[in-house]
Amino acid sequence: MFEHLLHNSESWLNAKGPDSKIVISSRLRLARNLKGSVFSNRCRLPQKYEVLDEVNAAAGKIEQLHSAHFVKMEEISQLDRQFLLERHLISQEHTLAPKGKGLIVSDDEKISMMVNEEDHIRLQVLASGFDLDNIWQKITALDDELSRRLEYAFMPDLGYLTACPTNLGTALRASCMLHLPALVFTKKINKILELLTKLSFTARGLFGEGTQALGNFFQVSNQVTLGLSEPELIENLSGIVNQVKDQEQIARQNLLKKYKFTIEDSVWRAVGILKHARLMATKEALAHLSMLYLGVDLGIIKKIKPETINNLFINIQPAHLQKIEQRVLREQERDYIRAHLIRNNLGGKYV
């Protein structure tokens, strides 16, 4: 499985999707309990091995899942489990503790199902680009597939019954992964996140809860669940990312004008620094690509295709140069490594 989704050309990095030169990836997760069993940070390990079992069983019997991957967390090494991490395929907390938890992934990594998290089902679909409503169709009908096989945790005041009181209601988040590099630039990002505060949405880094803005990527997502439909959620986050998408493609453009020189000569020093450089952490790699990707979209470089740069964003990271080399690397090794891969993916003419 792992070397499948090593490889995997077709999942929600290949850069094809509406928007995607500023809208990377579009993500809905719904959050579900059974009736019945103790949620998953209070029940003890036979409960969470029952659950697990009768999630499978019942995702087994679903056709869009017909080909998906079943993995048991605690049959796989820590490397493996930061691997799915950096996929976006899990979370943070799902690579702790990891006995009677698990993951069911599609074969094309579109589609994933933590069990026993916080809660003993997190759903998710993962699309490219803006493309929040067609996932949301996906997604529903999904979840409608697994609510004729499970009984739900539910009451009508409060909707679905989830572990954290936040996630009360229609127990859905929803969220875009954007690429802001132009906004930092211009240094109007900070507002941007202060309005976004106001209004009920959160700006994570580029792994989620806890983690930084890294390469100039900011994941939005709703923070309200509770009282507010389904339709309603999807459609207040896609008027926010609109409107960022919006402002940045201005302050691309405004670059281009105002500081025509600057911008060029930003972009080519990252070229020339990844083109060259022999050691590479991740944070600097991160920060060159964002800038080769705004260099790619305002067509200061030419002959380089964006889910590229989109994969090179993750098999950078560090459980991927390792499941790339095929062994435990220190930090200097994944350093050199993390350079040569870069050099490869880049190398010949830009122009």
Second form
Protein chains: 2
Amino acid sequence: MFEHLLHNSESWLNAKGPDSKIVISSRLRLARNLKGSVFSNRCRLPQKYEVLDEVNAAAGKIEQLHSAHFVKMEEISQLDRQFLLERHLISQEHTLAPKGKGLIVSDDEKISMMVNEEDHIRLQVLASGFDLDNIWQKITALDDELSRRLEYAFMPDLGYLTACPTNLGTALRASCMLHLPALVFTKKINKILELLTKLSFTARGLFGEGTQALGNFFQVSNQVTLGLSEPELIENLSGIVNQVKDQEQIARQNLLKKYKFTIEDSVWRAVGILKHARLMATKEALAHLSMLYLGVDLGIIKKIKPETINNLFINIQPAHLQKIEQRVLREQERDYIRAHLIRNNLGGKYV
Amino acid sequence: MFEHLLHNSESWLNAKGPDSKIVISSRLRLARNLKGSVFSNRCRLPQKYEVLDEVNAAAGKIEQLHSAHFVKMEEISQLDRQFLLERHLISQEHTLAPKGKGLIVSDDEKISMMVNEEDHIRLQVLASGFDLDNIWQKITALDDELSRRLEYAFMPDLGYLTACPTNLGTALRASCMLHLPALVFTKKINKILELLTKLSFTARGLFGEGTQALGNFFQVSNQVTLGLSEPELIENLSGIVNQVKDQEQIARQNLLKKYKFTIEDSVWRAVGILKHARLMATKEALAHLSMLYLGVDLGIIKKIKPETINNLFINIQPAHLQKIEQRVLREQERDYIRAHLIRNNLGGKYV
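Coords for the form predicted in complex with another copy of the chain, given the form predicted on its own:
Time for the whole complex; same chain goes first.
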């Protein structure tokens, strides 16, 4: 399975979805808990295994998951868990205390289910680009299939019951990953992030809650889960993402008009460093790759394909590097191999 | 004359002299004043012109200066004066209030005389590399020739009289321009600079007094001019320069042994930025060129010649750029043209 994932470049980050120059990916997540079982954080290990077996059995019968992989988190290495985190298939929390925790993931990585994370079930559907309506159809069909085989904890007045009250109701989190280098470059990003917060959306970094905005990526999601229907929640997010996308588009055009020399300089410097450096940390690599990605979109860089950059965004991550090299690497080794991988992929002259 | 200087790459910075990988150039300067004339800073303009005429007439008769250029500072533009400063032929002071000030410069730029700077005569002889003994022979021969034609202000007990008492006695300033990137990289430079000061030497930046150490260049010179003979002063400087040179040599070898990856990374990053940037200020360019120069010496970079880098060290300077472009340039234009010149000379791929 890991070998397959490592070479799967047709995932959510393939830059082929709608508006994918700015909206990298769309994601919906439903939290569900089983009636009669204690919530995961209060649940003893034997019952966790029961929940895991029950969910796995139900999922195994669903057509959309017929070729899915069923993973017990305790049976794989910490490196493999880290690898799944870097692919956005599991959360940080799911990499820790792995006993009784599970993951079900479809072959194309677009559907995944964490079992016994904060809730018994965290069902996720991903798509490349700006494609919320499409994945809403997919996730609701999956949820219907599951609900026929599992009895959910649900109350008519409160909706779906969840371990954390902020997820109560629809238990839906809708989010889009946006790449906003021009809004960062022109220093307009902070105003936009403030506005998002005022309108009850949150903007987080590349790896969700509590992570920094690396590589100019921002994950925008709904804060509210209660009092609105799922389609309304999705429509609201859609509306705000559309606005931010337009602002980024305008900012990119302005860069070429008003800051032509400085943006060209910044993009080319990023290329120069990526093609020549011998040691590079993940954070720095993400920043330069982000500028390069912008440069390709603006037509400043012509010979590098967006897919190449997207693959690098994923593969330069620490666990990915180690899976590629098939061995555990210390930090300085990683920095060396990361720089080498980047030069190799971007046609650096002196490899 | 300026056209000639602009294309003169056989100057003191041609990297062909002894030990020139570390000791870029050697310089001796004698201060002389004419008996019976008021010191320059107290001298009225008509008398300055008299001094200038008298010195020019004497210099014109000396064989070593038979093809020299005689320049009246007030007759050339501020840009040209700046250009001469960048070539280390005149001082900052000599670019200001140009009336009555003169410059005599040999065709190869190795001999120059400022007239009516702080002293009536500042005679300078330069050589590429570590070559103090050789230029001492040259400057003392020139001084003898001049003293036959001009009456110097001299007192047997005090020696040569100078406008500033710190130059009294021999009125000799001996200096070497050292390139010390490895001592800077390994953070050993500050201890060495402290030691130099304790031993009564001074270390200044690329443009002498009051200038910063740009591009890891340090100009080391004697502080004392009194109480020792000229050969003793030169021998003292020679000794200390030898020691610093050895320390830099050791540091360079250590870089390859102990810091192989980080030094390779730093050198290649400098190359990447130099070959790709679209805007570059002088200070940044000097820093990257310094790393590149070190990289060539360490064998990390093989396809770039030291002469190419030496020419860039000179030609990227603001007045040089404007002379090359044959027009006055604003700062951002200069940064753009400087980056272009560097890419052109280093074979940057996307020019």
